[in-house]
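Here we start with a single chain on its own, the form predicted alone, put down as structure tokens.
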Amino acid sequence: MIPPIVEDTIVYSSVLILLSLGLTLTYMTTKVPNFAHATISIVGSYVTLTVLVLSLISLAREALISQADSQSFYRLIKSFSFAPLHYALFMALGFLLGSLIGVAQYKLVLKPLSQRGANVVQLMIATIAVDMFLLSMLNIYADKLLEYVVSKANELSSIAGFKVNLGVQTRDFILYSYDYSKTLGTQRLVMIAPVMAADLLVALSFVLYRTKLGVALRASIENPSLASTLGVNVDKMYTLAWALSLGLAGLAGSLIPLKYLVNPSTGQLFVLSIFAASILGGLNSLAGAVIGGVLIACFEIPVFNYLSSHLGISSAYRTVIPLLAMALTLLFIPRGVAGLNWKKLFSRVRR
């Protein structure tokens, strides 16, 4: 059986890899740190919750039509868990919705501002405005989804003849029990998260380095003027990059509520770790985003757990770790781990 701290590290590092890959990709295209990135991932979390709500309502209706009594009804609701189709559905929808928001953010906000001569600071402030807008929309959606759940529960109660409670919250919710497998003795997420992170990294690397589309995208990132001269539609490439990056954010966010407590503002808790992973790995390197995600996850979970248990440090100080990581990286290795000259370092060590 895998120790809980190892499970936490595997899941957290996988989620951070997906999120930091997306943040790095957007930075590489527009050189703007996207402060809405983490909140967009929480949109994916609400996609997962919505899939759960609709599935529970459908299950409850079928059970009541078959005239289940209250005990068997609640036993059925309590035993519900996500099927493979559910995972495919909420991950795909999370990716799709994240991509649509990414395209909208680039096309409707960043591109028009850039064309009007906005500098990096102004564009960065614009991403904060987008973040605030999305946070407001998530709060509204959480309230509306709760209203929908209550109305459907009342409707089902009239059919059942007893009070129906689906046990769903739209704020401060965690979907751990729906992901737990008694057969495996652990969460399915422990296997799904690293596999998704590895598969998407391989797929992204293949697209970037083995296809004409990837060549055009990399050319647009590295030298947009030259790429445009050679006939590459740079604007389309940037749109694709934003769609991919925020699609990854939405997909990662769809996995978050399976392990962590989520509310509309949860993205504010993740944003420090995401930026720390991208900066530590190197904001101009996708491989660096992977390294940064793993390192930050290891520092935040096993290392901090060791310090907490031996030195009595409160868990409230965990946020200091990504802050320190960013500060030290910017001071001593501003290009990140991926920007280091490893051959030179190894040659010095050998001497």
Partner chain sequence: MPVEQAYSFLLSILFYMGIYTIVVISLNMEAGYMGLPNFGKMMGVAAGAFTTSFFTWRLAMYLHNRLTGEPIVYSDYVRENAMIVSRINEWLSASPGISLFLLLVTLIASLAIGAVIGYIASYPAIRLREDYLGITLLAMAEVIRVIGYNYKPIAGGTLGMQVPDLFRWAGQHRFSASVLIIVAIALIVYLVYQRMLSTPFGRVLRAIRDDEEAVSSLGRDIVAYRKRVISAGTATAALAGALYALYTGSVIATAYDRVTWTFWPWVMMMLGGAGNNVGVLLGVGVFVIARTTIYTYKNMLEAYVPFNVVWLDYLLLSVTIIAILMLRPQGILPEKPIRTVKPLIRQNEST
Contents of the next structure:
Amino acid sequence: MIPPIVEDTIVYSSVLILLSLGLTLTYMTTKVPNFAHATISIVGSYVTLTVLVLSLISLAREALISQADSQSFYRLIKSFSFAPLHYALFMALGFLLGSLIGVAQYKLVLKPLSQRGANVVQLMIATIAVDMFLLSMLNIYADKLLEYVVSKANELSSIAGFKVNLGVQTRDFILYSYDYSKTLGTQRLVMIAPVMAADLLVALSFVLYRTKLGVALRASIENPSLASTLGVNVDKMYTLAWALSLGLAGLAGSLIPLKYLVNPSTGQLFVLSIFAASILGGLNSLAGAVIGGVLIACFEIPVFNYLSSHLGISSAYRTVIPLLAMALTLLFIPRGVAGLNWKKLFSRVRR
Amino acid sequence: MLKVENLNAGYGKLQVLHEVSLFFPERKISVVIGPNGSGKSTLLKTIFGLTKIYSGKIIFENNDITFLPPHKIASMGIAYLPQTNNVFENLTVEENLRMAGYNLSKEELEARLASSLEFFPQLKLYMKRKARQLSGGERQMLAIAMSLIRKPRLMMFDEPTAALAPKIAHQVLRSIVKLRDELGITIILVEQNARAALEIADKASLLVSGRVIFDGLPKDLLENPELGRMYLGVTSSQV
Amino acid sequence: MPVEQAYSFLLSILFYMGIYTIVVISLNMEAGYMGLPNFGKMMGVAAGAFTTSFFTWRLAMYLHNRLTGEPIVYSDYVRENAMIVSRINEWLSASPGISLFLLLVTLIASLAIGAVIGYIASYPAIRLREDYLGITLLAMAEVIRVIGYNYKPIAGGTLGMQVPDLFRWAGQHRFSASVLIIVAIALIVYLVYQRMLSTPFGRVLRAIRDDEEAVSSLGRDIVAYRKRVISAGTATAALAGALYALYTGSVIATAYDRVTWTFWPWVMMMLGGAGNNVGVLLGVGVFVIARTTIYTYKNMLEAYVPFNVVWLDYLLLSVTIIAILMLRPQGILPEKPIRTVKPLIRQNEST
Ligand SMILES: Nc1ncnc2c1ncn2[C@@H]1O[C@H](COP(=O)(O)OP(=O)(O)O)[C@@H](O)[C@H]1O
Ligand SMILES: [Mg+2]
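Right, the form predicted alone is done, so what does the form predicted together with its partner chain look like?
Up next: the whole complex, starting with the chain shown before.
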């Protein structure tokens, strides 16, 4: 049995890695910190919720067609658990939707603005606007999804002859029970999150370091004008980076509700943990983003847990931890772990 | 081959080039010289679509390329060796060379890679090293090797010999002549080392404060007592 | 009845215009003049409100106990705060002199606390590029809020806290009187800023914004200017926070959110024209009227909007930002072009 705190750390750091990796990659291309990053990942969370809702409704309808009584009906609904296909579906859809939004944000907002000569501050406020826009869309969607669930439940009730309740919330929801596996004795997410994070990391580094496309992407990030004179369509490369980054965000977001409470504004605070991880990693290094993600997760869970149980600090202050880590990073190692320790380490190895 | 007409260009609100009109003939080496800050690099960047063009035209082989994005210009057969930041520091030497042949087919790239390495055999020792770890001279060699990978029809060099030892500088200029003679490539060469460059040039232009003040044969420029003294550092006794 | 309604509508607009003028004029100094991306503007407002909730009733109670000789007895000052404040209010309603004294002391304390908090919050990133500074300020504002929400003595935690009513002496004209005072203070702040920013100080700020490279011959001066500006700006916003708390009569940490106190002030500044103080008035006027109208006629709007009207606020915010950036980034009243570098050199010579 893995202790819950270890499970929590593993899942949280996996999610954080995927998010800070993407944030860092988009920052490296357009040089603007994307305040909408976390909210785009919450779009992924709503993908998962939608998959659940649709599955539950079709399950309920089938059960009612085969004339289940109230007791067996609710037993069936309660025992519903995500199948491998569901996981594949919401992760893939989360990725797809995330990358679509990412590309739209880059193509429709950031690129036209920088072509008009917008400065960094203006681009930052534009990403805030995108965040607010998505936030209102998510809220509207949450309302509409709830209306849909209620109307479907009413429709099913009239077929069933008893009151059908699917037990689904569209705000402050957590989908833990649908992810629980009796054979594992815990959630499947504890396996899925780290495996996904590791696989995607390997895949991403393979693409970046072993393929022509990846080398061209790195070249475009480092020196866009040189890359363009060599025939690289830098704009296409940046679009690709945004698609990949926010795809990862959407995928990570699709996993979040399996363990954590989600509502449309979850991204508002979460974005600060992601920024903390990226800044701790140096904001200009993908390896740094990974290290930053793990470190922030460790500060927020085991380290903070220790502090709160030994020093009596209220658990409500957990949100302050990543921000403190960020402030300390900026004060003492403004270029992050990637800017400092790495070089020293490397030069020592070389000598 | 390449024709620039009444070009006004610069960076944002800062205009650097004023009414520049020049012609670069096919299979010839055209040298552009001028004092520091006169806009030589800006001229090359403008041809490649990297600056802001306010008005004017750039015609390459009867195609108007004035407002094309750089990667399209590259695919039309124009190559460019920038004066600074001309290698990717975070990529290895090999990755740099492969980037230089981005548009080539795989077989062609391998062949060109081999022949361009013949030019600078030292680079073979550093293939897996990051370009940032190279010395200034080695970096410049890498940049030139990169520019030789493609077989463009027009090649623009921005002060290729600046950071090089005289012997290697001479070698580089000779290789540029070879590009013209053996491959028939049209060349625009921007040089500080004006004398050596003018020796290999077929045509010379002098740019001062973003304006063309001489355009003609190298010989005429060298012999022009006023311009020669002012801009070539040639004293009258040398002439 | 409609006359009364119209009057309270008008009062409400004047109130918000006063408060927002104070916030936005200070933001304009930071962001419009100096290009300092203060995405943590709410921090100052919260600092003023928390100063009021923490400090004012304590001082009032002290004075009450000293002057009346009938000490208020209590055991848990957080839980019994409403009782304490109502006793204080009774006493204050007959003492306009003491009320105004308390108002003055509260405002001075808020200015001081605001300046200190602005200094501390910006310290980690004050030497770094704008994007780092923007992220840091946004994060630090969140820290202030999390502390205000969870540390009960400050603002009563989740339940909030009452603050003494320093306008009660005006009897039935309480609201008119307080709005009058707030508008007067806003006017004074406006004139002070207008004065201050038309001296060489304002020109130096613009020079720093427009061409940091050229001004960096001043070396550490840029950092010193940044520190001064962020402290002054946060102190000014704290003034608004204190007034807001005193007018509404209570403080609850959840009321100090990014959207209301950071992003809306940004939009107001951008619409009017960053770097133009008259533009600030225009931006504040337009959005205060628009938002108050939407809020007042919420129920009527419901029929025309196919979703919950609450989200209209976010949508309006995001769409306005993007529209301004795309169509008129300089705002409706662009700042007057001035030569920024020359005066700077003169200023430099004189020092
Ligand atoms: N990226 C740039 N942004 C703004 N101004 C530039 C830039 N590059 C060059 N300049 C300016 O353009 C002018 C011409 O520069 P350049 O073309 O590099 O001259 P040259 O190559 O002849 O030495 C100079 O005044 C220089 O300061
Ligand atoms: Mg040059």
